[in-house]
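Single chain ahead, written as structure tokens, the form predicted on its own.
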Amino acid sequence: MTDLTKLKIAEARDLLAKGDITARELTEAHISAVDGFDDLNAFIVKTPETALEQADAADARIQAGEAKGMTGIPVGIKDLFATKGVHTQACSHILDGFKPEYESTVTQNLWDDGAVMLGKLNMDEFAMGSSNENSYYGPVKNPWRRGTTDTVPGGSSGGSVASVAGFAAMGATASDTGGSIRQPASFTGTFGFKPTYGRCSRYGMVAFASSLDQAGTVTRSVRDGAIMLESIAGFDAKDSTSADLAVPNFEAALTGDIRGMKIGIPKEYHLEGMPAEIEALWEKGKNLLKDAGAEIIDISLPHTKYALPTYYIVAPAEASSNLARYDGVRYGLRETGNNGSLDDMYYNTRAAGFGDEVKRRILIGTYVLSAGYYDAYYLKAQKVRQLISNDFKAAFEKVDVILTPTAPSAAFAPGEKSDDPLAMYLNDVFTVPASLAGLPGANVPAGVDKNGLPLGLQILGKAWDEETVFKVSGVLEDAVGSLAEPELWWRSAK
């Protein structure tokens, strides 16, 4: 590994610009690094001769000073997201060998500003799980370890992390559904944003619940993560959900100055049990930021106890609507029947073509819209999610960002949980109300545990209000200081 995969996107940007340093070589450099990835498992498909062919047209813009702030830069792909002729599956075996004809839009507009694509990266199956043990490929091994004992990166986005955070891609596509950008970047120390729903087109990307999937960014670093936003998003016609609003210069809201801002930090997040370390950084951040000029407001979201059982109604709802369409005559996977029957290759080839989580989220979402049941269960979770965002709604009328922990732990050890759905759904507690509100939220590395394992913190604020979540998370970025980084343990493993 050399130096060049420590730098963050904004400083190999600047290097770019001058000509200190070469998109191919930069290109160079994270090729190796991917190399030599293999034992986290974040790849699933490397792209090399894409990249270097990409990192070639980049310098060819850079020298005719057409650069724009992704230009020659060396991203990871999370695999939902559909890439033109390259291997496009949400990590399920349902979607063997499909290769899309058409490239997404969050991928398109990244080419389009010049950046490079390192390869594919592991996901939970269909963007269901908080571990990502989850995936059709194996499960992704966190760059932090506890001693010498593996963790999970957190998911669906485990492979977009696990790159990042281990060096191997300057930044990588996510997506969040309810929550899976923010909890796997506070398990790995990555700055993880989830703009508004509809900042960002959904068009290509694989769905999970259509209501609430967005997609997102990873980086190591808030400056980072706001020039990735500004390339990924802005409208698009394609997709009926995307918002026609103009896309704000993100890294120019990075002004270090939240004098006179109010932060509110809300009673229901105090849950029972909560382990004193998160406790006490989450008053660590509190601090920090009232240190820089800002005002602490205590505030209350009364519904939020409610906010995981609707998520785990409304989502597995939608996505037992949007999977239906997985059933091996068009696309992906077929397995025929003894019989040969038409019902015989239906059941044959979901049956061996979804995970076990997928499984169970589909039969929780068919009966929750049952006839005699949607009414008791869909029907009342939505009208519950709108009490959700009339909660924050009001919040928002006292204060400028809403400050909470990310999730309730540090990253456990692979198997720890998978067993006990409800204690692995738990680790979205902090990060769905804001999803099932649709509002912008950042995960920001803000320490680590009693093992030395990252923890963060959750930035919410207002839908569209993208730019006071980066002000305030730069603030904070800034007051918590450098963290240590992982070790290299998988490079010396070889």
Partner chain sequence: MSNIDTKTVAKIARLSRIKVADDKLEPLAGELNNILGWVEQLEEVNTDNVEPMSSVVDVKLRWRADQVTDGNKQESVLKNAPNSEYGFFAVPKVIE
Given for the second form:
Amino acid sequence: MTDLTKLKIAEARDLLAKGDITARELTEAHISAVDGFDDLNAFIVKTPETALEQADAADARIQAGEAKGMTGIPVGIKDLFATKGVHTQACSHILDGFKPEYESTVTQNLWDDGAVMLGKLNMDEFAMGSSNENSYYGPVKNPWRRGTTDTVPGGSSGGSVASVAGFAAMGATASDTGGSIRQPASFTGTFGFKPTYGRCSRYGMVAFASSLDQAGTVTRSVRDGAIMLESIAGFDAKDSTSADLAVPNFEAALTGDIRGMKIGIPKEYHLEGMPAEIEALWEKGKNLLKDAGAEIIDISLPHTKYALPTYYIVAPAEASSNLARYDGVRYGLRETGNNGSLDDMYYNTRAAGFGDEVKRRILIGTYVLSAGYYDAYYLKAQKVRQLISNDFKAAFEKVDVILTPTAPSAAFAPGEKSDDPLAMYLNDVFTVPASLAGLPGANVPAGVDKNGLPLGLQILGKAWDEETVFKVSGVLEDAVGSLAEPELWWRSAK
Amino acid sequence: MTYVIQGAKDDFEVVIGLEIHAQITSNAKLFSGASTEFGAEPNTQVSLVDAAMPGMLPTINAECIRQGVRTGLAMGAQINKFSVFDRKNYFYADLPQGYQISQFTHPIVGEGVVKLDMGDGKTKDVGIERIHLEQDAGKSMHDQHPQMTYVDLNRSGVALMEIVSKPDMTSPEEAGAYVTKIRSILRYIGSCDGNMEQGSMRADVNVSVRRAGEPLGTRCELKNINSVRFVRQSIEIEARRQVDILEEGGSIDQETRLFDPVKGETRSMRSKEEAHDYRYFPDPDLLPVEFDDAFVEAARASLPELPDVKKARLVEALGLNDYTASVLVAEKEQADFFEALLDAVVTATKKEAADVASKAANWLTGDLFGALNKAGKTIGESPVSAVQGAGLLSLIEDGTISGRIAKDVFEIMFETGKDADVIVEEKGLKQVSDTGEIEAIIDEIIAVNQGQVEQYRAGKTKLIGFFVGQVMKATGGKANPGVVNQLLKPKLDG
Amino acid sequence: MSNIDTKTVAKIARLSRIKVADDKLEPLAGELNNILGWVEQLEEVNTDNVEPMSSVVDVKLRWRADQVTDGNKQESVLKNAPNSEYGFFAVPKVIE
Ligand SMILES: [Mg+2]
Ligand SMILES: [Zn+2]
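Structure of the form predicted together with its partner chain (previous: the form predicted on its own):
What follows is the entire complex, opening with the chain shown before.
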């Protein structure tokens, strides 16, 4: 029998429908793949019993002819999504032992469609990071190595991308605040999709920066992303920022026809000192789309340069407030100190519970909101953010999608950037602008660097126009053709 | 008369502004579907949103917006069709999110004015600075356990209106009258029950003093004052404290103080040096509150006649005196009772309202209020209904009983709750208006009191009172005094 | 513009209720200054007459009907509490 973990979601769906495989077989294969994946530290909690129950229910449903796209598909869930009765800590110590009494809307949508939960996935603490080195549960390894040297999977959805790239899960939920889906997808050769802000409910998703956080998917193909996003997306009255719009059939958008479509190339994304390989990849993408009949149009997004600094005011500001609820009173860690007062409890709990990067951002956020600094930092940033959003609006008057590199480099080695927060922040230079504007974006694997590490291209679309992003992504994916798979070194290491 | 605090050297004025927190009458909380009912078991009226569980999000209650707008309209205030919810960040055990959702830069209601009735036809206008919507905190209990504070979140998230006055008040009396007036308006329109004992209305009182003609002094805020009497007392005490400090050459620290009615003092609340850096910023989980003119007009159309307008009508259309009208309109229940009473009297007597209004008002403010007062009952608990009161008054009007007998009948009504006509019937209190019957009695009295008759005829006409008394005595008070007078005079005059 | 000294770090750490050891104030001040110095390039941007962004996408705030739809879940509310007694959350005593 073929290795069921190598199947894509769309393939598995069709085999399940035909009765060639069962959800139980598919799930069992993935449960053992997850067990064999321990070395990568992607799963912090495994839920095989739940998975098998769900698989059996899925098989019954398939037999009853009531299957949906995700029925019987084993997926991993980023630890950011509340899963009822199951460890949910956003990989922070401060949520020590927290098991929510509720289910996030995104995961509920998956279970309602018959998907199968393999476990909870590692991530940067509270989604703050670009290398998954900021997890309380330790770093995640990228299935892709630079020779025999480990690399980081990117972040913050490091567990999501590693599990999917490494054939331990067929898809994974993820979240993107400034690039946390697209950048790690680029590092692992996976298809990462962040929809328009408001497309997926934030209910039950541990908040990092509320005006930026958006759930999305990591899969091994564009079609899989379309199938999975259709499942998790949708209006939710429990989230005031959720849009009351019907969810399109994203898969139907994959017509393969982009003739006459206008592809924007923003000149400001040519960074000084960007590796030639990235430039070359971008050029290649451009040509592939042109060959497919699209028109390439040079555009300008003049405030691009200011996106990252804007992001590092807005996101920490919101985070400093969102993370104030972790106080040791109602859940999670409590450190009282010796007979301490309530205030001592706050100080000790939050000092012990948050990691360094989270503390750094809380402090920055507190500073930029504090008396005398609000106007100069926060208000200024929200104004620049408006300008960045206006840039995109103007550009999308002229083009249908925008093509850029996803990340300025391939995956790096652990420790390489962890001493310098600014160097780390620069990882998100291409992903952050669209996050600030709330736009949909995808990473499409498009090649490898000289070390054989994956590189990706980013497709950005208009608000609510995920369909076009999928369509162009699909064409690009086809045009790029098959890329190498990572060696399954962890399986042989067992 | 201006309120002056005499210091050892100088005279001082006091300047007062109030922030009134009024709980909005609603079934559910401002941002969650939990009940607002008072007095439930701890933490039972709490949703996971109110407990600030990770990933929980606020959704706004339409009724709270509507009541905020109605309240603004009732105070003639500007209604802002665009307003924003902000987060006010601080840590406290009963503040689960670590921030209060409130409105800072863009409140729902702007400037307005409230007219105070200062007696003797004098009025005083107090400016309203703004009204904003916000959520209440939970409740901390410090006296239940030697080492622990207990936290109940039932109130967490209950909708409040914060009504902020301008510093327009210059005496404790004015401040008291202001609170009374605000309470009256809120109860008229039903946006708050005004129950100060249960905490559904409480005032923060800002007090400063200055020598006549000087600029505003430094103010202190007296927190959570929960009765009109305490508002007045706390101002007297705080103003005196400030004057004493200034006269000794000291200066006032701007701070929050606690009023202790038992000790008759105000004292500084535990110093929170930076507690005032609330780091307000727009809540990214919510969007701006927007509505149109039609919404405002519908809210306006739903307003009842307000106390000022009602008072003017009582004076102008019904001929009540200013004082009585003020008393009647001060409390909505009283005004409602009066109007029901008057309606019933008009129906029963078929007289013009203006002809019976004063009599009805006098009976209500004199007899009924007196009896209620003595019995310690509110108008809502009155054993005599408005219709029953009208029954009594119409018996007087149609001459069935005298005003004198009516007092006795009322006493029995108040004790037994029986209708006036039943009591009159049972006790045989019907007024005797039969001229033949009364004439016979008069003749008999004149016959046995010849001495007095002669004195009368000799010019001591005051003796008519004696004869009336004798007739009344002989009839057990039931003789119609009009008829008695009418018959008696010609007979005495001979 | 920004020149965060150790006193400022101590102050914002206090506002954030995060205990920071005295010997960590100095390095933290350095890091924060680095980051803030970098974000201050925003000063170059002309934002005259620009309204700050108030919502990311064009969605209007929806209003909920005033109905009791939640609550009566004391057990769920308290389930994860580090300490609860008699239906209350229990925290170290607060002296007012
Ligand atoms: Mg106040
Ligand atoms: Zn307030």
